[in-house]
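Only one chain is shown below, in structure tokens, and it's the form predicted alone.
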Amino acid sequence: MTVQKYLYRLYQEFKGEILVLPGRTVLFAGGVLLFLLPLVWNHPYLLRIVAMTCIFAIYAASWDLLSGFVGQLNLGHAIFFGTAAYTSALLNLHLGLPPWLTIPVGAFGAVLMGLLIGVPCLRLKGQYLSLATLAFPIILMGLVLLFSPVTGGELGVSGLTRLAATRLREYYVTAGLAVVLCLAMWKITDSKLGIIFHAIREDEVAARASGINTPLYKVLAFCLSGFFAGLAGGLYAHFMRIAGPSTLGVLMSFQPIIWSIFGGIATIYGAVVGVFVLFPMVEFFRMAMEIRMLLFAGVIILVLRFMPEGLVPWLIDRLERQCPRCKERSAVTRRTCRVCGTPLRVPLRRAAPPHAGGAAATERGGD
């Protein structure tokens, strides 16, 4: 009986958190399909592309956590990704540590890098912060090339231990971690800490005046973002079995920006959807290699032209409606708010004819 009560309570929480909104239901269905995909089509190339997409989804969501929710525009996000990739690779090759240990250690190395970046950049804002963050990956790449006997120089470090024995197991490892880590980032933004991040992004001066220690929370945001990006970097290194200068390149820093803006910034799930749309699309466009990047840019321009807030917010606005009173969202098919009961469909009142008011005023004047 206790198990039945627990399962019933779990179902009620699932129903109240996931099934209550169409957007969350669609995302949940997408997560389920992600795990069922190998049962339908388990081609190694397909599993590789989707596994890479899952890794980059963690990476893009970590950028959105920092730049989307806190407003600290980071143009050098590859510093976290590359630091963790090289740390995991060197520990695995020189000390023989397994991936399940090197990946978390690499993520904590990225956290230290977040402290190294966050503390000096506390007083910088706007474009000055962006330029400062852009310089850090370039500096680290110079160090990688300088100490080439250890880091491998331009060739990088190769021959790493695989995540799992088979491609199918690697797929489930990356897919499971992507779901868990992206859900964890979403829960962070939906908590009290997320509200503080929102306040700093909207008006840092007002947040500081209300008693929020904004420098502390900005450094915390850098560390959290670095931790999740570091996990993605470690997964990438062991999945590709190589860590090279490309993990610190400018393109690696700009990719999460493109993915997040395309999917919808400051949502976490928007960045994830952006990766799952754009990354496989680039692979599909390899059939037209000469114009691949032209097609890719055209898709982005068209989507942002007609969906300026991103793909996911545009879709959610057609599935859900915001309550004018409590600001909670409900399914578009509902007539009242699911939280406060406020009518969501207010009938338009027919305007009186222009002469009606004048005629009434004349009669009142005559009286």
Given for the second form:
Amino acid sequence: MTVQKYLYRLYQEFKGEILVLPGRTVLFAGGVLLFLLPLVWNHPYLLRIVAMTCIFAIYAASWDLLSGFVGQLNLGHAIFFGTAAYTSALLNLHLGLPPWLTIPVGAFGAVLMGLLIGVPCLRLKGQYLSLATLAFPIILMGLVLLFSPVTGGELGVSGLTRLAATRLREYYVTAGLAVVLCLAMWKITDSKLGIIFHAIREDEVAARASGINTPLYKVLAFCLSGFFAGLAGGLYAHFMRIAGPSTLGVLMSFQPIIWSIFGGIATIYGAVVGVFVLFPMVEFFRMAMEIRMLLFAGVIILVLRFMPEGLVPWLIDRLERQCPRCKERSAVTRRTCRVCGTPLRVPLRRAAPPHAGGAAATERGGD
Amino acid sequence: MKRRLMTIVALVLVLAMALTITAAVGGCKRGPKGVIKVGVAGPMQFIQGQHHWLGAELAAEEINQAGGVDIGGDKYLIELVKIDTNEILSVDDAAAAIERAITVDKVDFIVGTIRTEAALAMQEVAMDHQKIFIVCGASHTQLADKVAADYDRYKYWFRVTPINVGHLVTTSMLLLQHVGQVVRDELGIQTPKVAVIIEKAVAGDPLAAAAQMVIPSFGMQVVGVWRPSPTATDMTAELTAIRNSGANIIYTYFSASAGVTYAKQWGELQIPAASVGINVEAQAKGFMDATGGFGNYEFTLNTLARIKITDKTIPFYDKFVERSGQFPTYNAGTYDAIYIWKEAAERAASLDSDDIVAEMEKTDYHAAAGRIVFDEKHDVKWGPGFVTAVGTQWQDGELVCVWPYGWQGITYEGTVEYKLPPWMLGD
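Same protein, the form predicted in complex with its partner chain this time rather than the form predicted alone?
Everything in the complex follows now, all chains and molecules, and the chain you saw is the first one.
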């Protein structure tokens, strides 16, 4: 009986939290599809692409956490990804540690890097901060090449242990972690900490005046973002079985920015959807290799021209409507707010033609 | 109206993606019996990938015209599958491209690749699927070391070209010694002075260190090391300093466009020092035009030249030039790689990778680039009697082979004598 009650309560929660909003329902369905995909289509190439997408989804969401929510525009996010990739790779290769250990340790390496970057960058704002962050992966790349006997120089560290024994297992590890970690990031942004992050982004002076220790929270944001990006970096190293200088490259830094802006910045799920659309799409464009990047750029420009807030906010605006009174969102099909009952569809009255004279003025409540 | 248009565009895109993924993944059945699919992997937007493809195309055409590959009495035609790895820009893209070729296009084996970091990632994918992967471009020893470290996993990997990076450096030093001897003989300078000019790139760092350490043991004196940018558009300062150093020889390493700048200004300023080493730009047919005619007497390490290294060299060279209007680079070694695989498969009378690997290990094939035999790490053997590489010099606007010229008793038919620049001889 208790189990039945518990299940019923779970169903009610699910209904009230997920099914009540089309956006959440679609994301939930996407998550379910992610786990069902191998049952329908167990193809190594397809699983590789989706697994890579999952890894990059974590990475893009981690950028959104720092730059989208806290407003610390990081142009060198690859520093976290590359640090963790190299740390995991070196620990695996030289100490023989298994991936389940090297990946979190690598992520803590990225957290340390977050501290190293966060502290000196505390006084920097706007484009100055962005330029400073851009420099860090370049510095680390220089160190990687300088200490090539350890780091493998331009070849990187290769021959790493596979993430899991089979492609199917690798897929489930990456998909499972992507879901859990992206949800964790979303919960962080939805918590009290998320509100503080929002406040810092919107007006740092006002946040400080309200008693928020903004330097502490900014460093915390660097570390949190570094941790998640680091997990993605470690997963990447073991999935590819190589950690090379490309993990610190400019392309690796710019990709999460493109994905996040395309999907919708400061949402977490926007960055995730951005990766799930763009990464397979680039792979799909492989059949027109000569114009692949042109097509890619064309799609980005078109989407951002017509959906300046990003793909996901645009879609959500069409699926859901915000209550003018309580600001909660409801499905677009509802006539009243699901929380406070305020009418969502206020019938618009067309202005009466001029010849209607005083009658129209009376209807409009004129003087 | 705008919204409807966007909806239609989105629907069409989604439908097209779904249809193509279905076609790509669902329709991935093996080709009709009698076809062997060869994956040609390389950055196809760059000259390296284009040479991979051209070399493979020539081999496939010749083999198919001759009746195809004979596997235990059954004839198979070669079908090439272009794998644009985009490896110069993205390592994960390269690995995905290889996996797609293996699992979707169902290639039987793979030739090509150029960038070692990407080649290492691609090597892992190919080994996962136990597909034979013949490298024709990446030179690092780390790829071959894996075969020695874990033979059962990496035995499907082979390298046909170029000779590995260690041998490349050794050969470039042999070219330097050759020029040193000519300087001694013709100018009477017993201890030639050598200026080392190596582009400021990662690959050049160990070479710069090695050059300073090794050159004195050749009875030569190093007068300085210069490191211009790989994209330098002016080297007057470096060349003037080299002239003032009193150098008789310039040992070079240029992998990019700076090689053209250097050679042009070296000839224009008539620097009284013979130029020798590695200048990738000087291997290209358009080098003389690019240097405005000042590139004469530039001497560089090369893989192929229009000489009789074997009976196959000149016919292949001429066909390649006729087809592309370019001189074949080492990436065109896909031509030899496909022939080596064909011979091994025919000897094995099987399409099973393990059987073919066993036969490939016994390879002793006279290819366009020389006699190809694999060592225990599946790397191409270098040395007298095997692949030696060649030294080519621009003489009177023509690229000619000048090395080996008596080295270990080897002088390939068609090789001519090395010439010092006339301005060094006071002509």
